[in-house]
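In the form predicted on its own, a lone chain appears below as structure tokens.
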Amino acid sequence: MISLKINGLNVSVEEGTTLLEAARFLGFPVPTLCHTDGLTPYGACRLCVVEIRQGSKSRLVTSCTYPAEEGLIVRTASERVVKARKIIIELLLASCPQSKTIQDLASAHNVRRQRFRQEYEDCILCGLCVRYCEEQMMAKAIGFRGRGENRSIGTPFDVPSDVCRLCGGCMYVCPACQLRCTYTEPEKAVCGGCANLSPPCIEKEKFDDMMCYMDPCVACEIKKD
């Protein structure tokens, strides 16, 4: 077991536990955007930063990728951490202002303005869709392309992938996909991207009163009698 201190509380965790897992185990809220349980940590959004101290030096690290270390002192909501998170949220707002997920983050962290050049991107390069496609669907239908400002996500050579299962999972986990549903042009008003061909209620044939358990529902609209 590894012993460390988080926000003044002593905690012991198993080797390999990340700081994010340790903090959440104690009930300390740490916001994330590119992290989802079941997927490999990526540390792209930087929202989960925490302040760690080793000796007389302290620094900010992404808690989802940083493993717990013996004797480490961690603070999840120091003035430095809060300031860094607000700046990160401002940058996300500058990229994808129409994302409800990002707007909710801004509201929860008392961000009332953003001071950067406004853009209207449809991707924040968090990598959730890429990891979901590879690790959950075992498809690898999409991936990262290019570097720097030319970095993007898509299929090789922009050709429809023959291994894509059309599951819609990449859009379901995407924190910026709401942008695709806010077009004003008539030909783009209805994208249909969130629709599945079959309902997810797999127990339907066994229980007539079984309701859809997905939240939000991405495949069916069930009405009670």
Given for the second form:
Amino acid sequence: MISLKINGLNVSVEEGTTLLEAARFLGFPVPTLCHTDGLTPYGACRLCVVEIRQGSKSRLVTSCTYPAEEGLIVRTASERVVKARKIIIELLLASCPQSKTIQDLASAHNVRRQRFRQEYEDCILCGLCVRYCEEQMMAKAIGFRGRGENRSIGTPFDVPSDVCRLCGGCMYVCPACQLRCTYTEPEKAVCGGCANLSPPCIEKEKFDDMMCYMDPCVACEIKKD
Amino acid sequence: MKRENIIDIVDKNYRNNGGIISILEDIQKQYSYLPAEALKIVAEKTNRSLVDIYGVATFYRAFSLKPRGKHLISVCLGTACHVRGGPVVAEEFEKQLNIKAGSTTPDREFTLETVNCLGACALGPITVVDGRYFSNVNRVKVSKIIEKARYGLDKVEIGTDQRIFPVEVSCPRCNHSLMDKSFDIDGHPSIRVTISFGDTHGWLRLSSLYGSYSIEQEYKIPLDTVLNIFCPHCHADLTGASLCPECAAPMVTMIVQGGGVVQICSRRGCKEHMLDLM
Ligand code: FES
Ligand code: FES
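Starting from the form predicted on its own, produce the coordinates for the form predicted in complex with its partner chain.
Below is the entire complex, every chain and molecule, led by the chain shown above.
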């Protein structure tokens, strides 16, 4: 057993427990985006930052990937943490404002402005779908491709994968695409009615700028020629 | 693209504890790009999923999924080269070859790409053509570089190139000279050995110029064949115990007259060679 202190409370956890699990065990809320029970932690979104004390210094770490250490002092809602979290949400808003999950996070954390260049990405590269496909479905139909600003998620060569079983799990876990159907104007979410089961990675090129993957969309009946 | 060939490459690299990258490097070396089919075979043979292989192949700039031209021109646009005028050089290449960076000329001669730092910043702007570095490149040098590449950078100028010199060799077993004065290659007496591969036996003459790869052969030897090489006098097998560091084929040993040994790779097309003078 490892004992550590979270927000002033002593807690003993088993070796290998992450700070996130320990904090949640004590009932302290820590927001997450790229973390889901049942998938290995990945540390992509940085939203779960907490502050840990090391000697006379303190440091921000991602709690979903940081294992509990003996005698560690952790704070989950210090001023520094809150500030960092807000910036992260602001950056998420800058890249993917149409996501319901991100909008909810923004309102829950009282983020009222977005000072960066506005973009409308349809993917925040959190890797949830990749891990879901690999770890829950044992399929590995989709994965990361490219590097840097060209990094993307999809099937090899952008053709339907023959190991994909069309389970739709990738869409289920995706925090960016619950409101996929935004017609041709990304600022206006039109219907959001396409809870369809055709995984986005497959039909992507066809509907490119429309961010809609249904052919045709049953809700809005827009068909792209 | 031959399926067996790719399987060979995978096996060879696995035998030498190579990883995915070295497999992909070898494939790219042979085909100048990574054919989709090849990636599928690699995935299947290494028991990995195609996404993993594809991820690696798209992660590194050095790999290309599109067929490339005969000559690859990489213009450095790293920070140092950028401030020293790299973009102007890139533009000039684009203009002269009439293609955009990242594409290949319609005649499949040149592929132009931009890269981020080639590790020789002090000499920038740097351009690398077929592995050869050109430093302080400017607009004026561009056409010369293209011309040189077209002529072939591997061609050596005998007589003026310092790296080229003749060696005289003999058989390590019977000490008979292997030089053939009646047959010149590159203007020098050639080295004659007998070879066999598969059911074929015949002679092979090599240039005696160290650094030149010119050969004459009795039968056409397919690229990549590993040859058995014998002394024409005592018929001793010249293949030594060491393996080629490039391709793991056995190295062939010959004695240099005057002291020393020279080793050449027995794989047709592999250019690995070593010279130890005593
Ligand atoms: S939840 Fe920890 S980094 Fe995303
Ligand atoms: S920036 Fe061009 S070689 Fe480093």
